[in-house]
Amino acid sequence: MRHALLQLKPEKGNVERNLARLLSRLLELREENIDVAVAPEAYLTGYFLQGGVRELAMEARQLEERLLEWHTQHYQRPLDLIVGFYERDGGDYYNSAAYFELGGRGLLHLHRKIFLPTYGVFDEERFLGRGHGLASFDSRFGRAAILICEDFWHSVTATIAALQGAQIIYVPSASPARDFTGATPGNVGRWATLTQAISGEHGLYVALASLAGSEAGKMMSGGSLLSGPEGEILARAEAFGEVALIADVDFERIPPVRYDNPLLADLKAGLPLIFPELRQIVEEL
């Protein structure tokens, strides 16, 4: 299963003109054989959009009659297709990602993002309604999960997502670049860090599609890649620039690493034995 993370720089607010970048990449990328491509967190508008989200939040819906609309035209082949974008559903916004199937059952998965940092540059939850919801879903290809940038920052949601029965978490992300002591940004080197110690202990695959350009004087950090089931990096982006990582999944895998280190089995196993404790501080919140 071939995969594009595209590791892009939006033009803000400019809906149009980035609907109109992604889809000619992905006309370049043809020749690839490409069946799962991951565009970043608020690629269709830019990430700092602020009191901006109300005008230009799309629908899932409107969007992926557009995507259904050019696929037919232009692409013909198969393709799923993740994207990040600012949904308006009703009177409410979300910083949302959806999972298309193009040639396919169009809309197959909508995530909205959990975790709204309002800390350091971030005030999502100022312009944003949280998602209220995590969910697994199967894809033609297999079990997979989304979650935006914070979400997989807890790790709570990827073993959840491993416990749905995940083989692979698509996490969209925005993420401006800090802590300059280094070769890359300090933030790049986390990510990487995340992405490696999760697909370690749950024996999945980690796609991060990072945003790249400069926003409101803030430069996002890119740093895109792709973990496997053994915590390995499989490929790994620049930061900064904008780059289309190509790279190969094989689910095949998944089996006998957890077999090997089957620390998803033993969590399955000593779940109900923590339950009670986890009901407790839930009731104590």
Given for the second form:
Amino acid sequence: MRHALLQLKPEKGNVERNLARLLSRLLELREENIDVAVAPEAYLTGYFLQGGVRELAMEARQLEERLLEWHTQHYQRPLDLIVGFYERDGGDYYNSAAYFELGGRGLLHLHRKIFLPTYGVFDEERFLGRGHGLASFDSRFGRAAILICEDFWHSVTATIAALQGAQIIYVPSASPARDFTGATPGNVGRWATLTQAISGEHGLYVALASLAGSEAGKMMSGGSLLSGPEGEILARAEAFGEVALIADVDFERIPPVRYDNPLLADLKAGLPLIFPELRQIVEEL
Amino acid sequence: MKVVRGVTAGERLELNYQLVAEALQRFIHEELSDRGYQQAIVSVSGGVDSAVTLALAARALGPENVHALSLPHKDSSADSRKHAELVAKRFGVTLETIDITAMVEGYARLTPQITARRKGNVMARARMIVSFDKSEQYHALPLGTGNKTERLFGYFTWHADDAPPINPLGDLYKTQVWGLAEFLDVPPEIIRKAPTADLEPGQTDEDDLGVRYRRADVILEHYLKGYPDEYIVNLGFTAEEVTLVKRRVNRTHYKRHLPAVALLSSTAINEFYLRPLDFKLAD
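For comparison with the form predicted on its own, produce the structure of the form predicted in complex with the partner chain.
Whole complex next, starting from this chain.
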């Protein structure tokens, strides 16, 4: 199952051009026989829009129509595509990522970002609503889940996805580079640590597609990567630049890895023992 | 038994300057391109901030796409002119010299009571006028050279040094600019000399500010991150130094913002109507 994690720099506010560039990149990669392609968080518009979300958000079905039309005319071969975008649903706005099975069932799954960073340089909840669901779903290859950026920085979300049976977690992200003390920007290193830890704990793949480009001085760091079920990094894109990161995912690797290191099974056995404490904590929130 | 000691966590000002340089080069290139420009203008004072900015611009755009301006006044120090020539030569950028004496003295003649400080500010604003005019002439954007320390202290001429639309050094303390200058191979005599705005004869920044940059920067970093005064004093600073640094920051917030506008509606710009500066809508 060949993946392309597309670390792209969008043009701020130009949905048409960004969509066209994404699709032309996919055509350029046609000979790679990509099964699943992932575009970053807010790729269609750029990440920092403030109140401009209201002018640029689109409905998931609108996006589906555009993609299906393009696929029928230009691509034909089945292609699964995950795209991060600002979504409008009636009068509500979300930071969303949709999974499209092009040449198949169309819009298969829509995830709305739950954890909206609203601190420091981030101001999402001022302009967006929170998603309220975290559901894994069946793609034509296996069981998958989508988490957007900070959703993934809380390990409990990936744990829920793993308990739901996810074999791969797709993570579109947009992460401004900060902390230049080490070999890579601090946030790039943090992403690698997180994906390796989550993959290794639950025996699953994590596919991170991270936005690139400077947005008025906030330099989106890129550093997209794929980590495998033993917590190993299987592919890693450089920081900052535009990259198509191509890597293969093999779900057959998961059972033997989980057999040797049955942490997920242990979690299922032990979770009921600690659940009363967890429930009490949640009830007191 | 073998004893292994850990390190104590703390704030660090030392950066990976290669990584910083690469990021700032990318920043310059992309921010210019996004505005439809391929060329930059750097006013070179002979100091380390403009030398670093020139080096970054030359690496980002190619020296042939950078216009270095030397804008001396008759009272500018000879070292400033000499060092401006030195950095332009070091980074392969053509230097254009425009003497601003006539501009400044023309106004000074009309205002006989003008003080040295006021005249210094007129010089800084004359340099801003020239660099924006050259921007129009060359279809090149002026790069700002202000560092984070002087921005936090408000130690710059308002609507002059802070006017350029793109500033690569504005989030680097002076200490960090010195580190970046070493990495970029800025001539050592420029890195080691006492920083000066050179707006008045014999002036130095650290005399004006009353604190050494290397000490101020550590205080600033801890203050901005919310450490209490006692914690900072315990790092080896005097209470007077901490007070002085905080006072300078808190008397100059207005210099880091657009002017105050009377808010009368729920569509007040930058209050209710919020768009980032790079926001665009396609036609």
